[in-house]
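Below sits a lone chain in structure tokens, taken as the form predicted on its own.
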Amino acid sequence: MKIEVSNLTVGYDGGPPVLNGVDLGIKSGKVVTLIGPNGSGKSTMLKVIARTLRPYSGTVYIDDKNVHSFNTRKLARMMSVLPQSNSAPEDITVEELVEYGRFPYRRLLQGFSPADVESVDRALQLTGLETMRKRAVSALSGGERQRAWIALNLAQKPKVMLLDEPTTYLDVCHQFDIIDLIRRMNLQLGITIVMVLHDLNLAARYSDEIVVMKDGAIFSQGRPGDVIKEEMLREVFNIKAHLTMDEKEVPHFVPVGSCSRAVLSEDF
């Protein structure tokens, strides 16, 4: 499914706009990553697309239909959301957590159907959690717990998945595990992925397109090799960096310092 954001202006509780007149297009079946400094509007953009935050003005379209035209159940069958932080009851098992992903398909007082069971089993298989299905979520490692939440999203059978900083608090190995999993979901299932990442090298390696945000606006959008430039890193992130390209024209940068002119006090 494709996503289009048109002339979007949004803020919180009537306050000043966080996003102001933003336009954004996301093609169906692509992995698109939002990057930018803190406060640039990345998470706010996801919230508006997910319909958890209503804009002051402007419209979000899903396959040319206003996102607010869908009822909640239908939207949940099309789109899943993985926020920055999650919580679950202390004693809930992995299987029970993943089963929550089937709620948009269930009717009142109806038990789990064969389709529900199949979807949960498939989600556990795709995330490598079959042998952990009876374990308590609280007993999992950080990487395993994140896979369980992704499995919940997969059980929804979404066509669009929104992920806000899915690698936060994970070590380097588990960061790669999670991003590898997300890319496989995209390639095997055709899910349109929109995510926020802070690791720009991960974003460059795993994304079809990157959207750079600064001060509540789109600074640039395009293929990683066209977007990740030394000038962009300096202007948006205020860092000096050495940039190289690998054999697949994927950029990789090494930060070498801040561009800030602030001078530390001698008394510091």
Given for the second form:
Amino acid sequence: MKIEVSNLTVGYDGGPPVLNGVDLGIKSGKVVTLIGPNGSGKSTMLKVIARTLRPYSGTVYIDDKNVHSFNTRKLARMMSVLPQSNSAPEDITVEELVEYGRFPYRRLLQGFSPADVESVDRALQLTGLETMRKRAVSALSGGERQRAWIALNLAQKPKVMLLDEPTTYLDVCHQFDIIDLIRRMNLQLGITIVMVLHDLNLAARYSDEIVVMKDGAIFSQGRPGDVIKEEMLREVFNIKAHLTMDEKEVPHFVPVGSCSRAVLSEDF
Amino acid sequence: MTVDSKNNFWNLRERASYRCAAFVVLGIFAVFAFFISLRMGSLDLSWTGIFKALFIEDSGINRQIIWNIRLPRNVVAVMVGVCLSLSGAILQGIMRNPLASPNIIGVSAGGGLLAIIIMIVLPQYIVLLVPAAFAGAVGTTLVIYLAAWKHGVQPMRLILAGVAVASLLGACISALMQFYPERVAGIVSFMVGGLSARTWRHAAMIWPYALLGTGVALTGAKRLNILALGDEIAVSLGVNVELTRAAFIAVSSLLAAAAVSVAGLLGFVGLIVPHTMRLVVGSDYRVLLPACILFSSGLMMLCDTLGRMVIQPAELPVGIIMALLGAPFFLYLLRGKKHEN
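Got the form predicted on its own; could you also share the form predicted together with the partner chain?
Now the full complex is given, and it begins with the chain already shown.
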């Protein structure tokens, strides 16, 4: 499933536009990561694709069809969304949460079908939560909880998954857990991944394509090695950095200071 | 595992059987309240007297009391309770706010103002009391909804608009009471909510709404569960959030308006019953809403009966009893739950 964003202008509550006339193309079957400083419009872009936010103008096309012309249930079987922060009732179990992923497949007056049961079991298995299915989501650790929300997404059997900062609030080890899981879903299930990440090194290592955003526009887009450059880091993120390439030509950088602070220190 | 099962009530494997037990208890409570309220009152009847009056006799004083006074009053009590508690439970869910109640969408203020205008300014039109209260309640919801509308309605804005409109209308009510102090006595029962002299005529007015509420409770529970997971997840799962929320608000408004127009401003039921049941059976609406139906039915009948008994031959409105008993009971449950965690 490919996604195309065409001439998109959008803001919040009729306020000034956050994205202004933006075009973006996302190829099917890839892991595409949006990066950019705070307020650059990454999450906004994701929200428009997820149709949580209605654009002022411009269109999002899913397989050449306007996202708002889809039947909402039909679209929910193709595209799932993991918001940045989630909250569930205190007493909901992992299993109950994941079962809601089958809501787009429900038929009137019919209970859970064998296909539903199978999808839920499979989602729990892929996320390694089978042994915790009867536990309350609120009793899980941060990493497990995030996996439970991803399992809810998986139960939808989507072709595209949109994830807004799926590793925020997690420690380093669990960040890798989640990102590995996301990569596996892409490779084994062929799910197209569109996500927002703050950790640029993590983004570089796990993405097929990086989209750099700045001030509500696309700054550059391409393979990590082509996009993550010292000039880009200085111009977009305002940092000085040492960039190295590892054996697989994945760029890795070490920030050594903020450019704006460097300017200040010269004044002192 | 042992730590979990000790610390977290909901990790218990026996949750399903616990819920079954809770429903049995609630069912018994409702049936018990029903028969107690048939028996007790200014004239105590015997069980055989009640049985005969219900099924055998076709005349006599007992039959008069049962069929024309206590039974219809019970039926109204049950339906008022069902309407208010379902309305409150639905609103708390879609607003994702524990303080939401039928009052928050202006039902009490709107219904109250029009009813009080009829009662103290235009008493010659008293026959219009029920429809006027109903129109006021639904109309105020509409005003609040439109006032909160800005590229869609967010729960917090709706709540704030509700509070603002309610205090405006509350001021109008107070002003009217200032202008007509000699007529205020008659409206006290309406202000706190009472079932005195409610009969089949009132039951006939409210039953379609009680039925509507029960229907929504049975069919809409899953959508309410999904809305509780947040707007973004709900959209991702193919729920039209804006439309669904508007529909649920409309239903809540109709339910509460019907109850208020028949029984007065009995808002407390809509707040306390859903919360109590949430503490007892959990927050899954597929279980919570049926539990609200049972508990509110029993509670209304029981409190109404108590209200008839405590200061005989006079009556204490059910709303007063409800608040006097319900609030401490709720506080007790709240503390118990905290202790458990």
